[in-house]
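Quick heads-up: it's one chain on its own, the form predicted on its own, in structure tokens.
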Amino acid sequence: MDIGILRRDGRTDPFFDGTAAGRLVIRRCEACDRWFAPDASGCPGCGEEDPGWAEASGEATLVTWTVLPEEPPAYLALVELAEGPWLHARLDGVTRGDLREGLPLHVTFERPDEGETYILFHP
């Protein structure tokens, strides 16, 4: 599945620096010890306007998915990270028969010839 070329926008630099190094980096409010998706702009718990960034474990579970009717099929998913946030991502290394709510997943990284390294999840 061709997703196009991903480019950083300044706000996403820590996320893409992490993916380039093979690490999943997401938002974390140190004051509250709460984790957020990379696009979070603040902490609703304490009001921190710029939560920091921290490395997540890369472990996740499948929440829901859709199958794009391509050949081969493409699997798009909503996953829940072990730290709590939900992320949209592509699944790789799965078949329709593998898909079930709660399927344990682990992050991997796709390094295209052009653009930013991005995340995929495998069982």
Contents of the next structure:
Amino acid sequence: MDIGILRRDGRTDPFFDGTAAGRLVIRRCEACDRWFAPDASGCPGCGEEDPGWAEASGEATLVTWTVLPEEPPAYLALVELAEGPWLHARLDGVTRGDLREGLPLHVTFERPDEGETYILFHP
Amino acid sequence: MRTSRGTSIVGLGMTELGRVYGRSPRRLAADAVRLAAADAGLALGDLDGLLVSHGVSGSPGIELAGTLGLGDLRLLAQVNAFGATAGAMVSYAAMSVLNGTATTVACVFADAPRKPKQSAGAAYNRSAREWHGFAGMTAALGLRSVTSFYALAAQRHMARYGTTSEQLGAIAVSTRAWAAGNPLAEMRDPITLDDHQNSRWVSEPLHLLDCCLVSNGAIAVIVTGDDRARDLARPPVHLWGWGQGHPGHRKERGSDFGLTTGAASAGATAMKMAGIAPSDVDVCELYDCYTYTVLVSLEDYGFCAKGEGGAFAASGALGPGGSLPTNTGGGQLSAYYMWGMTPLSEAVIQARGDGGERQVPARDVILVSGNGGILDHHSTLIVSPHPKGA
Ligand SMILES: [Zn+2]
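Based on the form predicted on its own presented above, generate the structure block for the form predicted together with its partner chain.
To see the whole picture, the full complex is given below, headed by that same chain.
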């Protein structure tokens, strides 16, 4: 599958600044001591509409997956970051036989010729 | 204004469904409301309430009232809980009648996403060369169709409970068997489990035959009080109970996404109101955007234990002659995809005894479900040919 070109749009700038530097940056509310996915619309604990950003470890486990019938197959997933939030993600370096709940994964960064750096998860 | 002790669906209007081109959602919605009023033996001027809902191709809008020439309405709103909307609209209409806000309320859904010479799924897929925002990133990475998000849910159920593709296939097969008896169904040729297994993957673990159709058209129903319903043209379909469930699954550790749905709370609320238990239900008309949606709904409603939906479906219970006739008109999988109006319209047809060769003999209690978003929203109705408590 052709990924296409990713463009930043203001809300995604801190995330893509992070990926460009090889860091996975997600939302974190310090006041509530809670982590959220990068696309979180706010902190439901305190109502903060623009929680801060903090670097996540990049470690994750596999929650569930789907495979697109392409050549080569595209492995797409929900992954659970070590900090707790789930991300919709694309897996790399896996085969069908590897896929199981709880499979340990870690983040890697892909720098295309054009557009923003995106993330993949590897076993 | 005199209030009524019970409410019923008294009119059903269905436009041509499926490959219906050249009519806007508003025109389709207007046609469906006119058909529903005629079915009930009512004049348009008898309506004093209108609830409007839409799919993915634009809303008819509350301007539909003007299109129909309706004046002096006491209730007018656009309602949206995605696939749960039809059940929600009917419940709001019933509550409005019960509390005297309005007496006779039309509820309508219209959509026209299907275009000539375009694949049926195109309206529910994203495609672009450049992507913006987090949703754009998710799509760029490959999650571009609603089917892929449901595939994630289905796969989690499979991994956790051992649910199999063949068990999902049993739902596709039984639903198609029902469709054979429905002249309004788009897909009526019988299929086998092999056909299901050999149909192409759309997004594993979902095959093409796990996925619903995409249809153009509109369906409307009319709700009024039982005092008025008795004098109308068709037998009333009594509303015994309703409920909603919006689980708000957070995408984080501990989430039940894919394992349980809003059917659990919506069903409990509706069945309590109706004064029934799952064992009292004769027929199910379940929202079947995917075979998996039926399977997980059956579990959450309590027709079988959690994790046993696959075995239950594979037992033959859901098909013609089974113990729990389900999606007796062919559902969204094989008949027509009018979101929550698909199960609701078939429930009205069955309750009236209008099912023709697919009519089920026992129809005292019919459960109707709606499901919206990616398992985010759920509605339930319990309907019957008999007044509640009679
Ligand atoms: Zn907070």
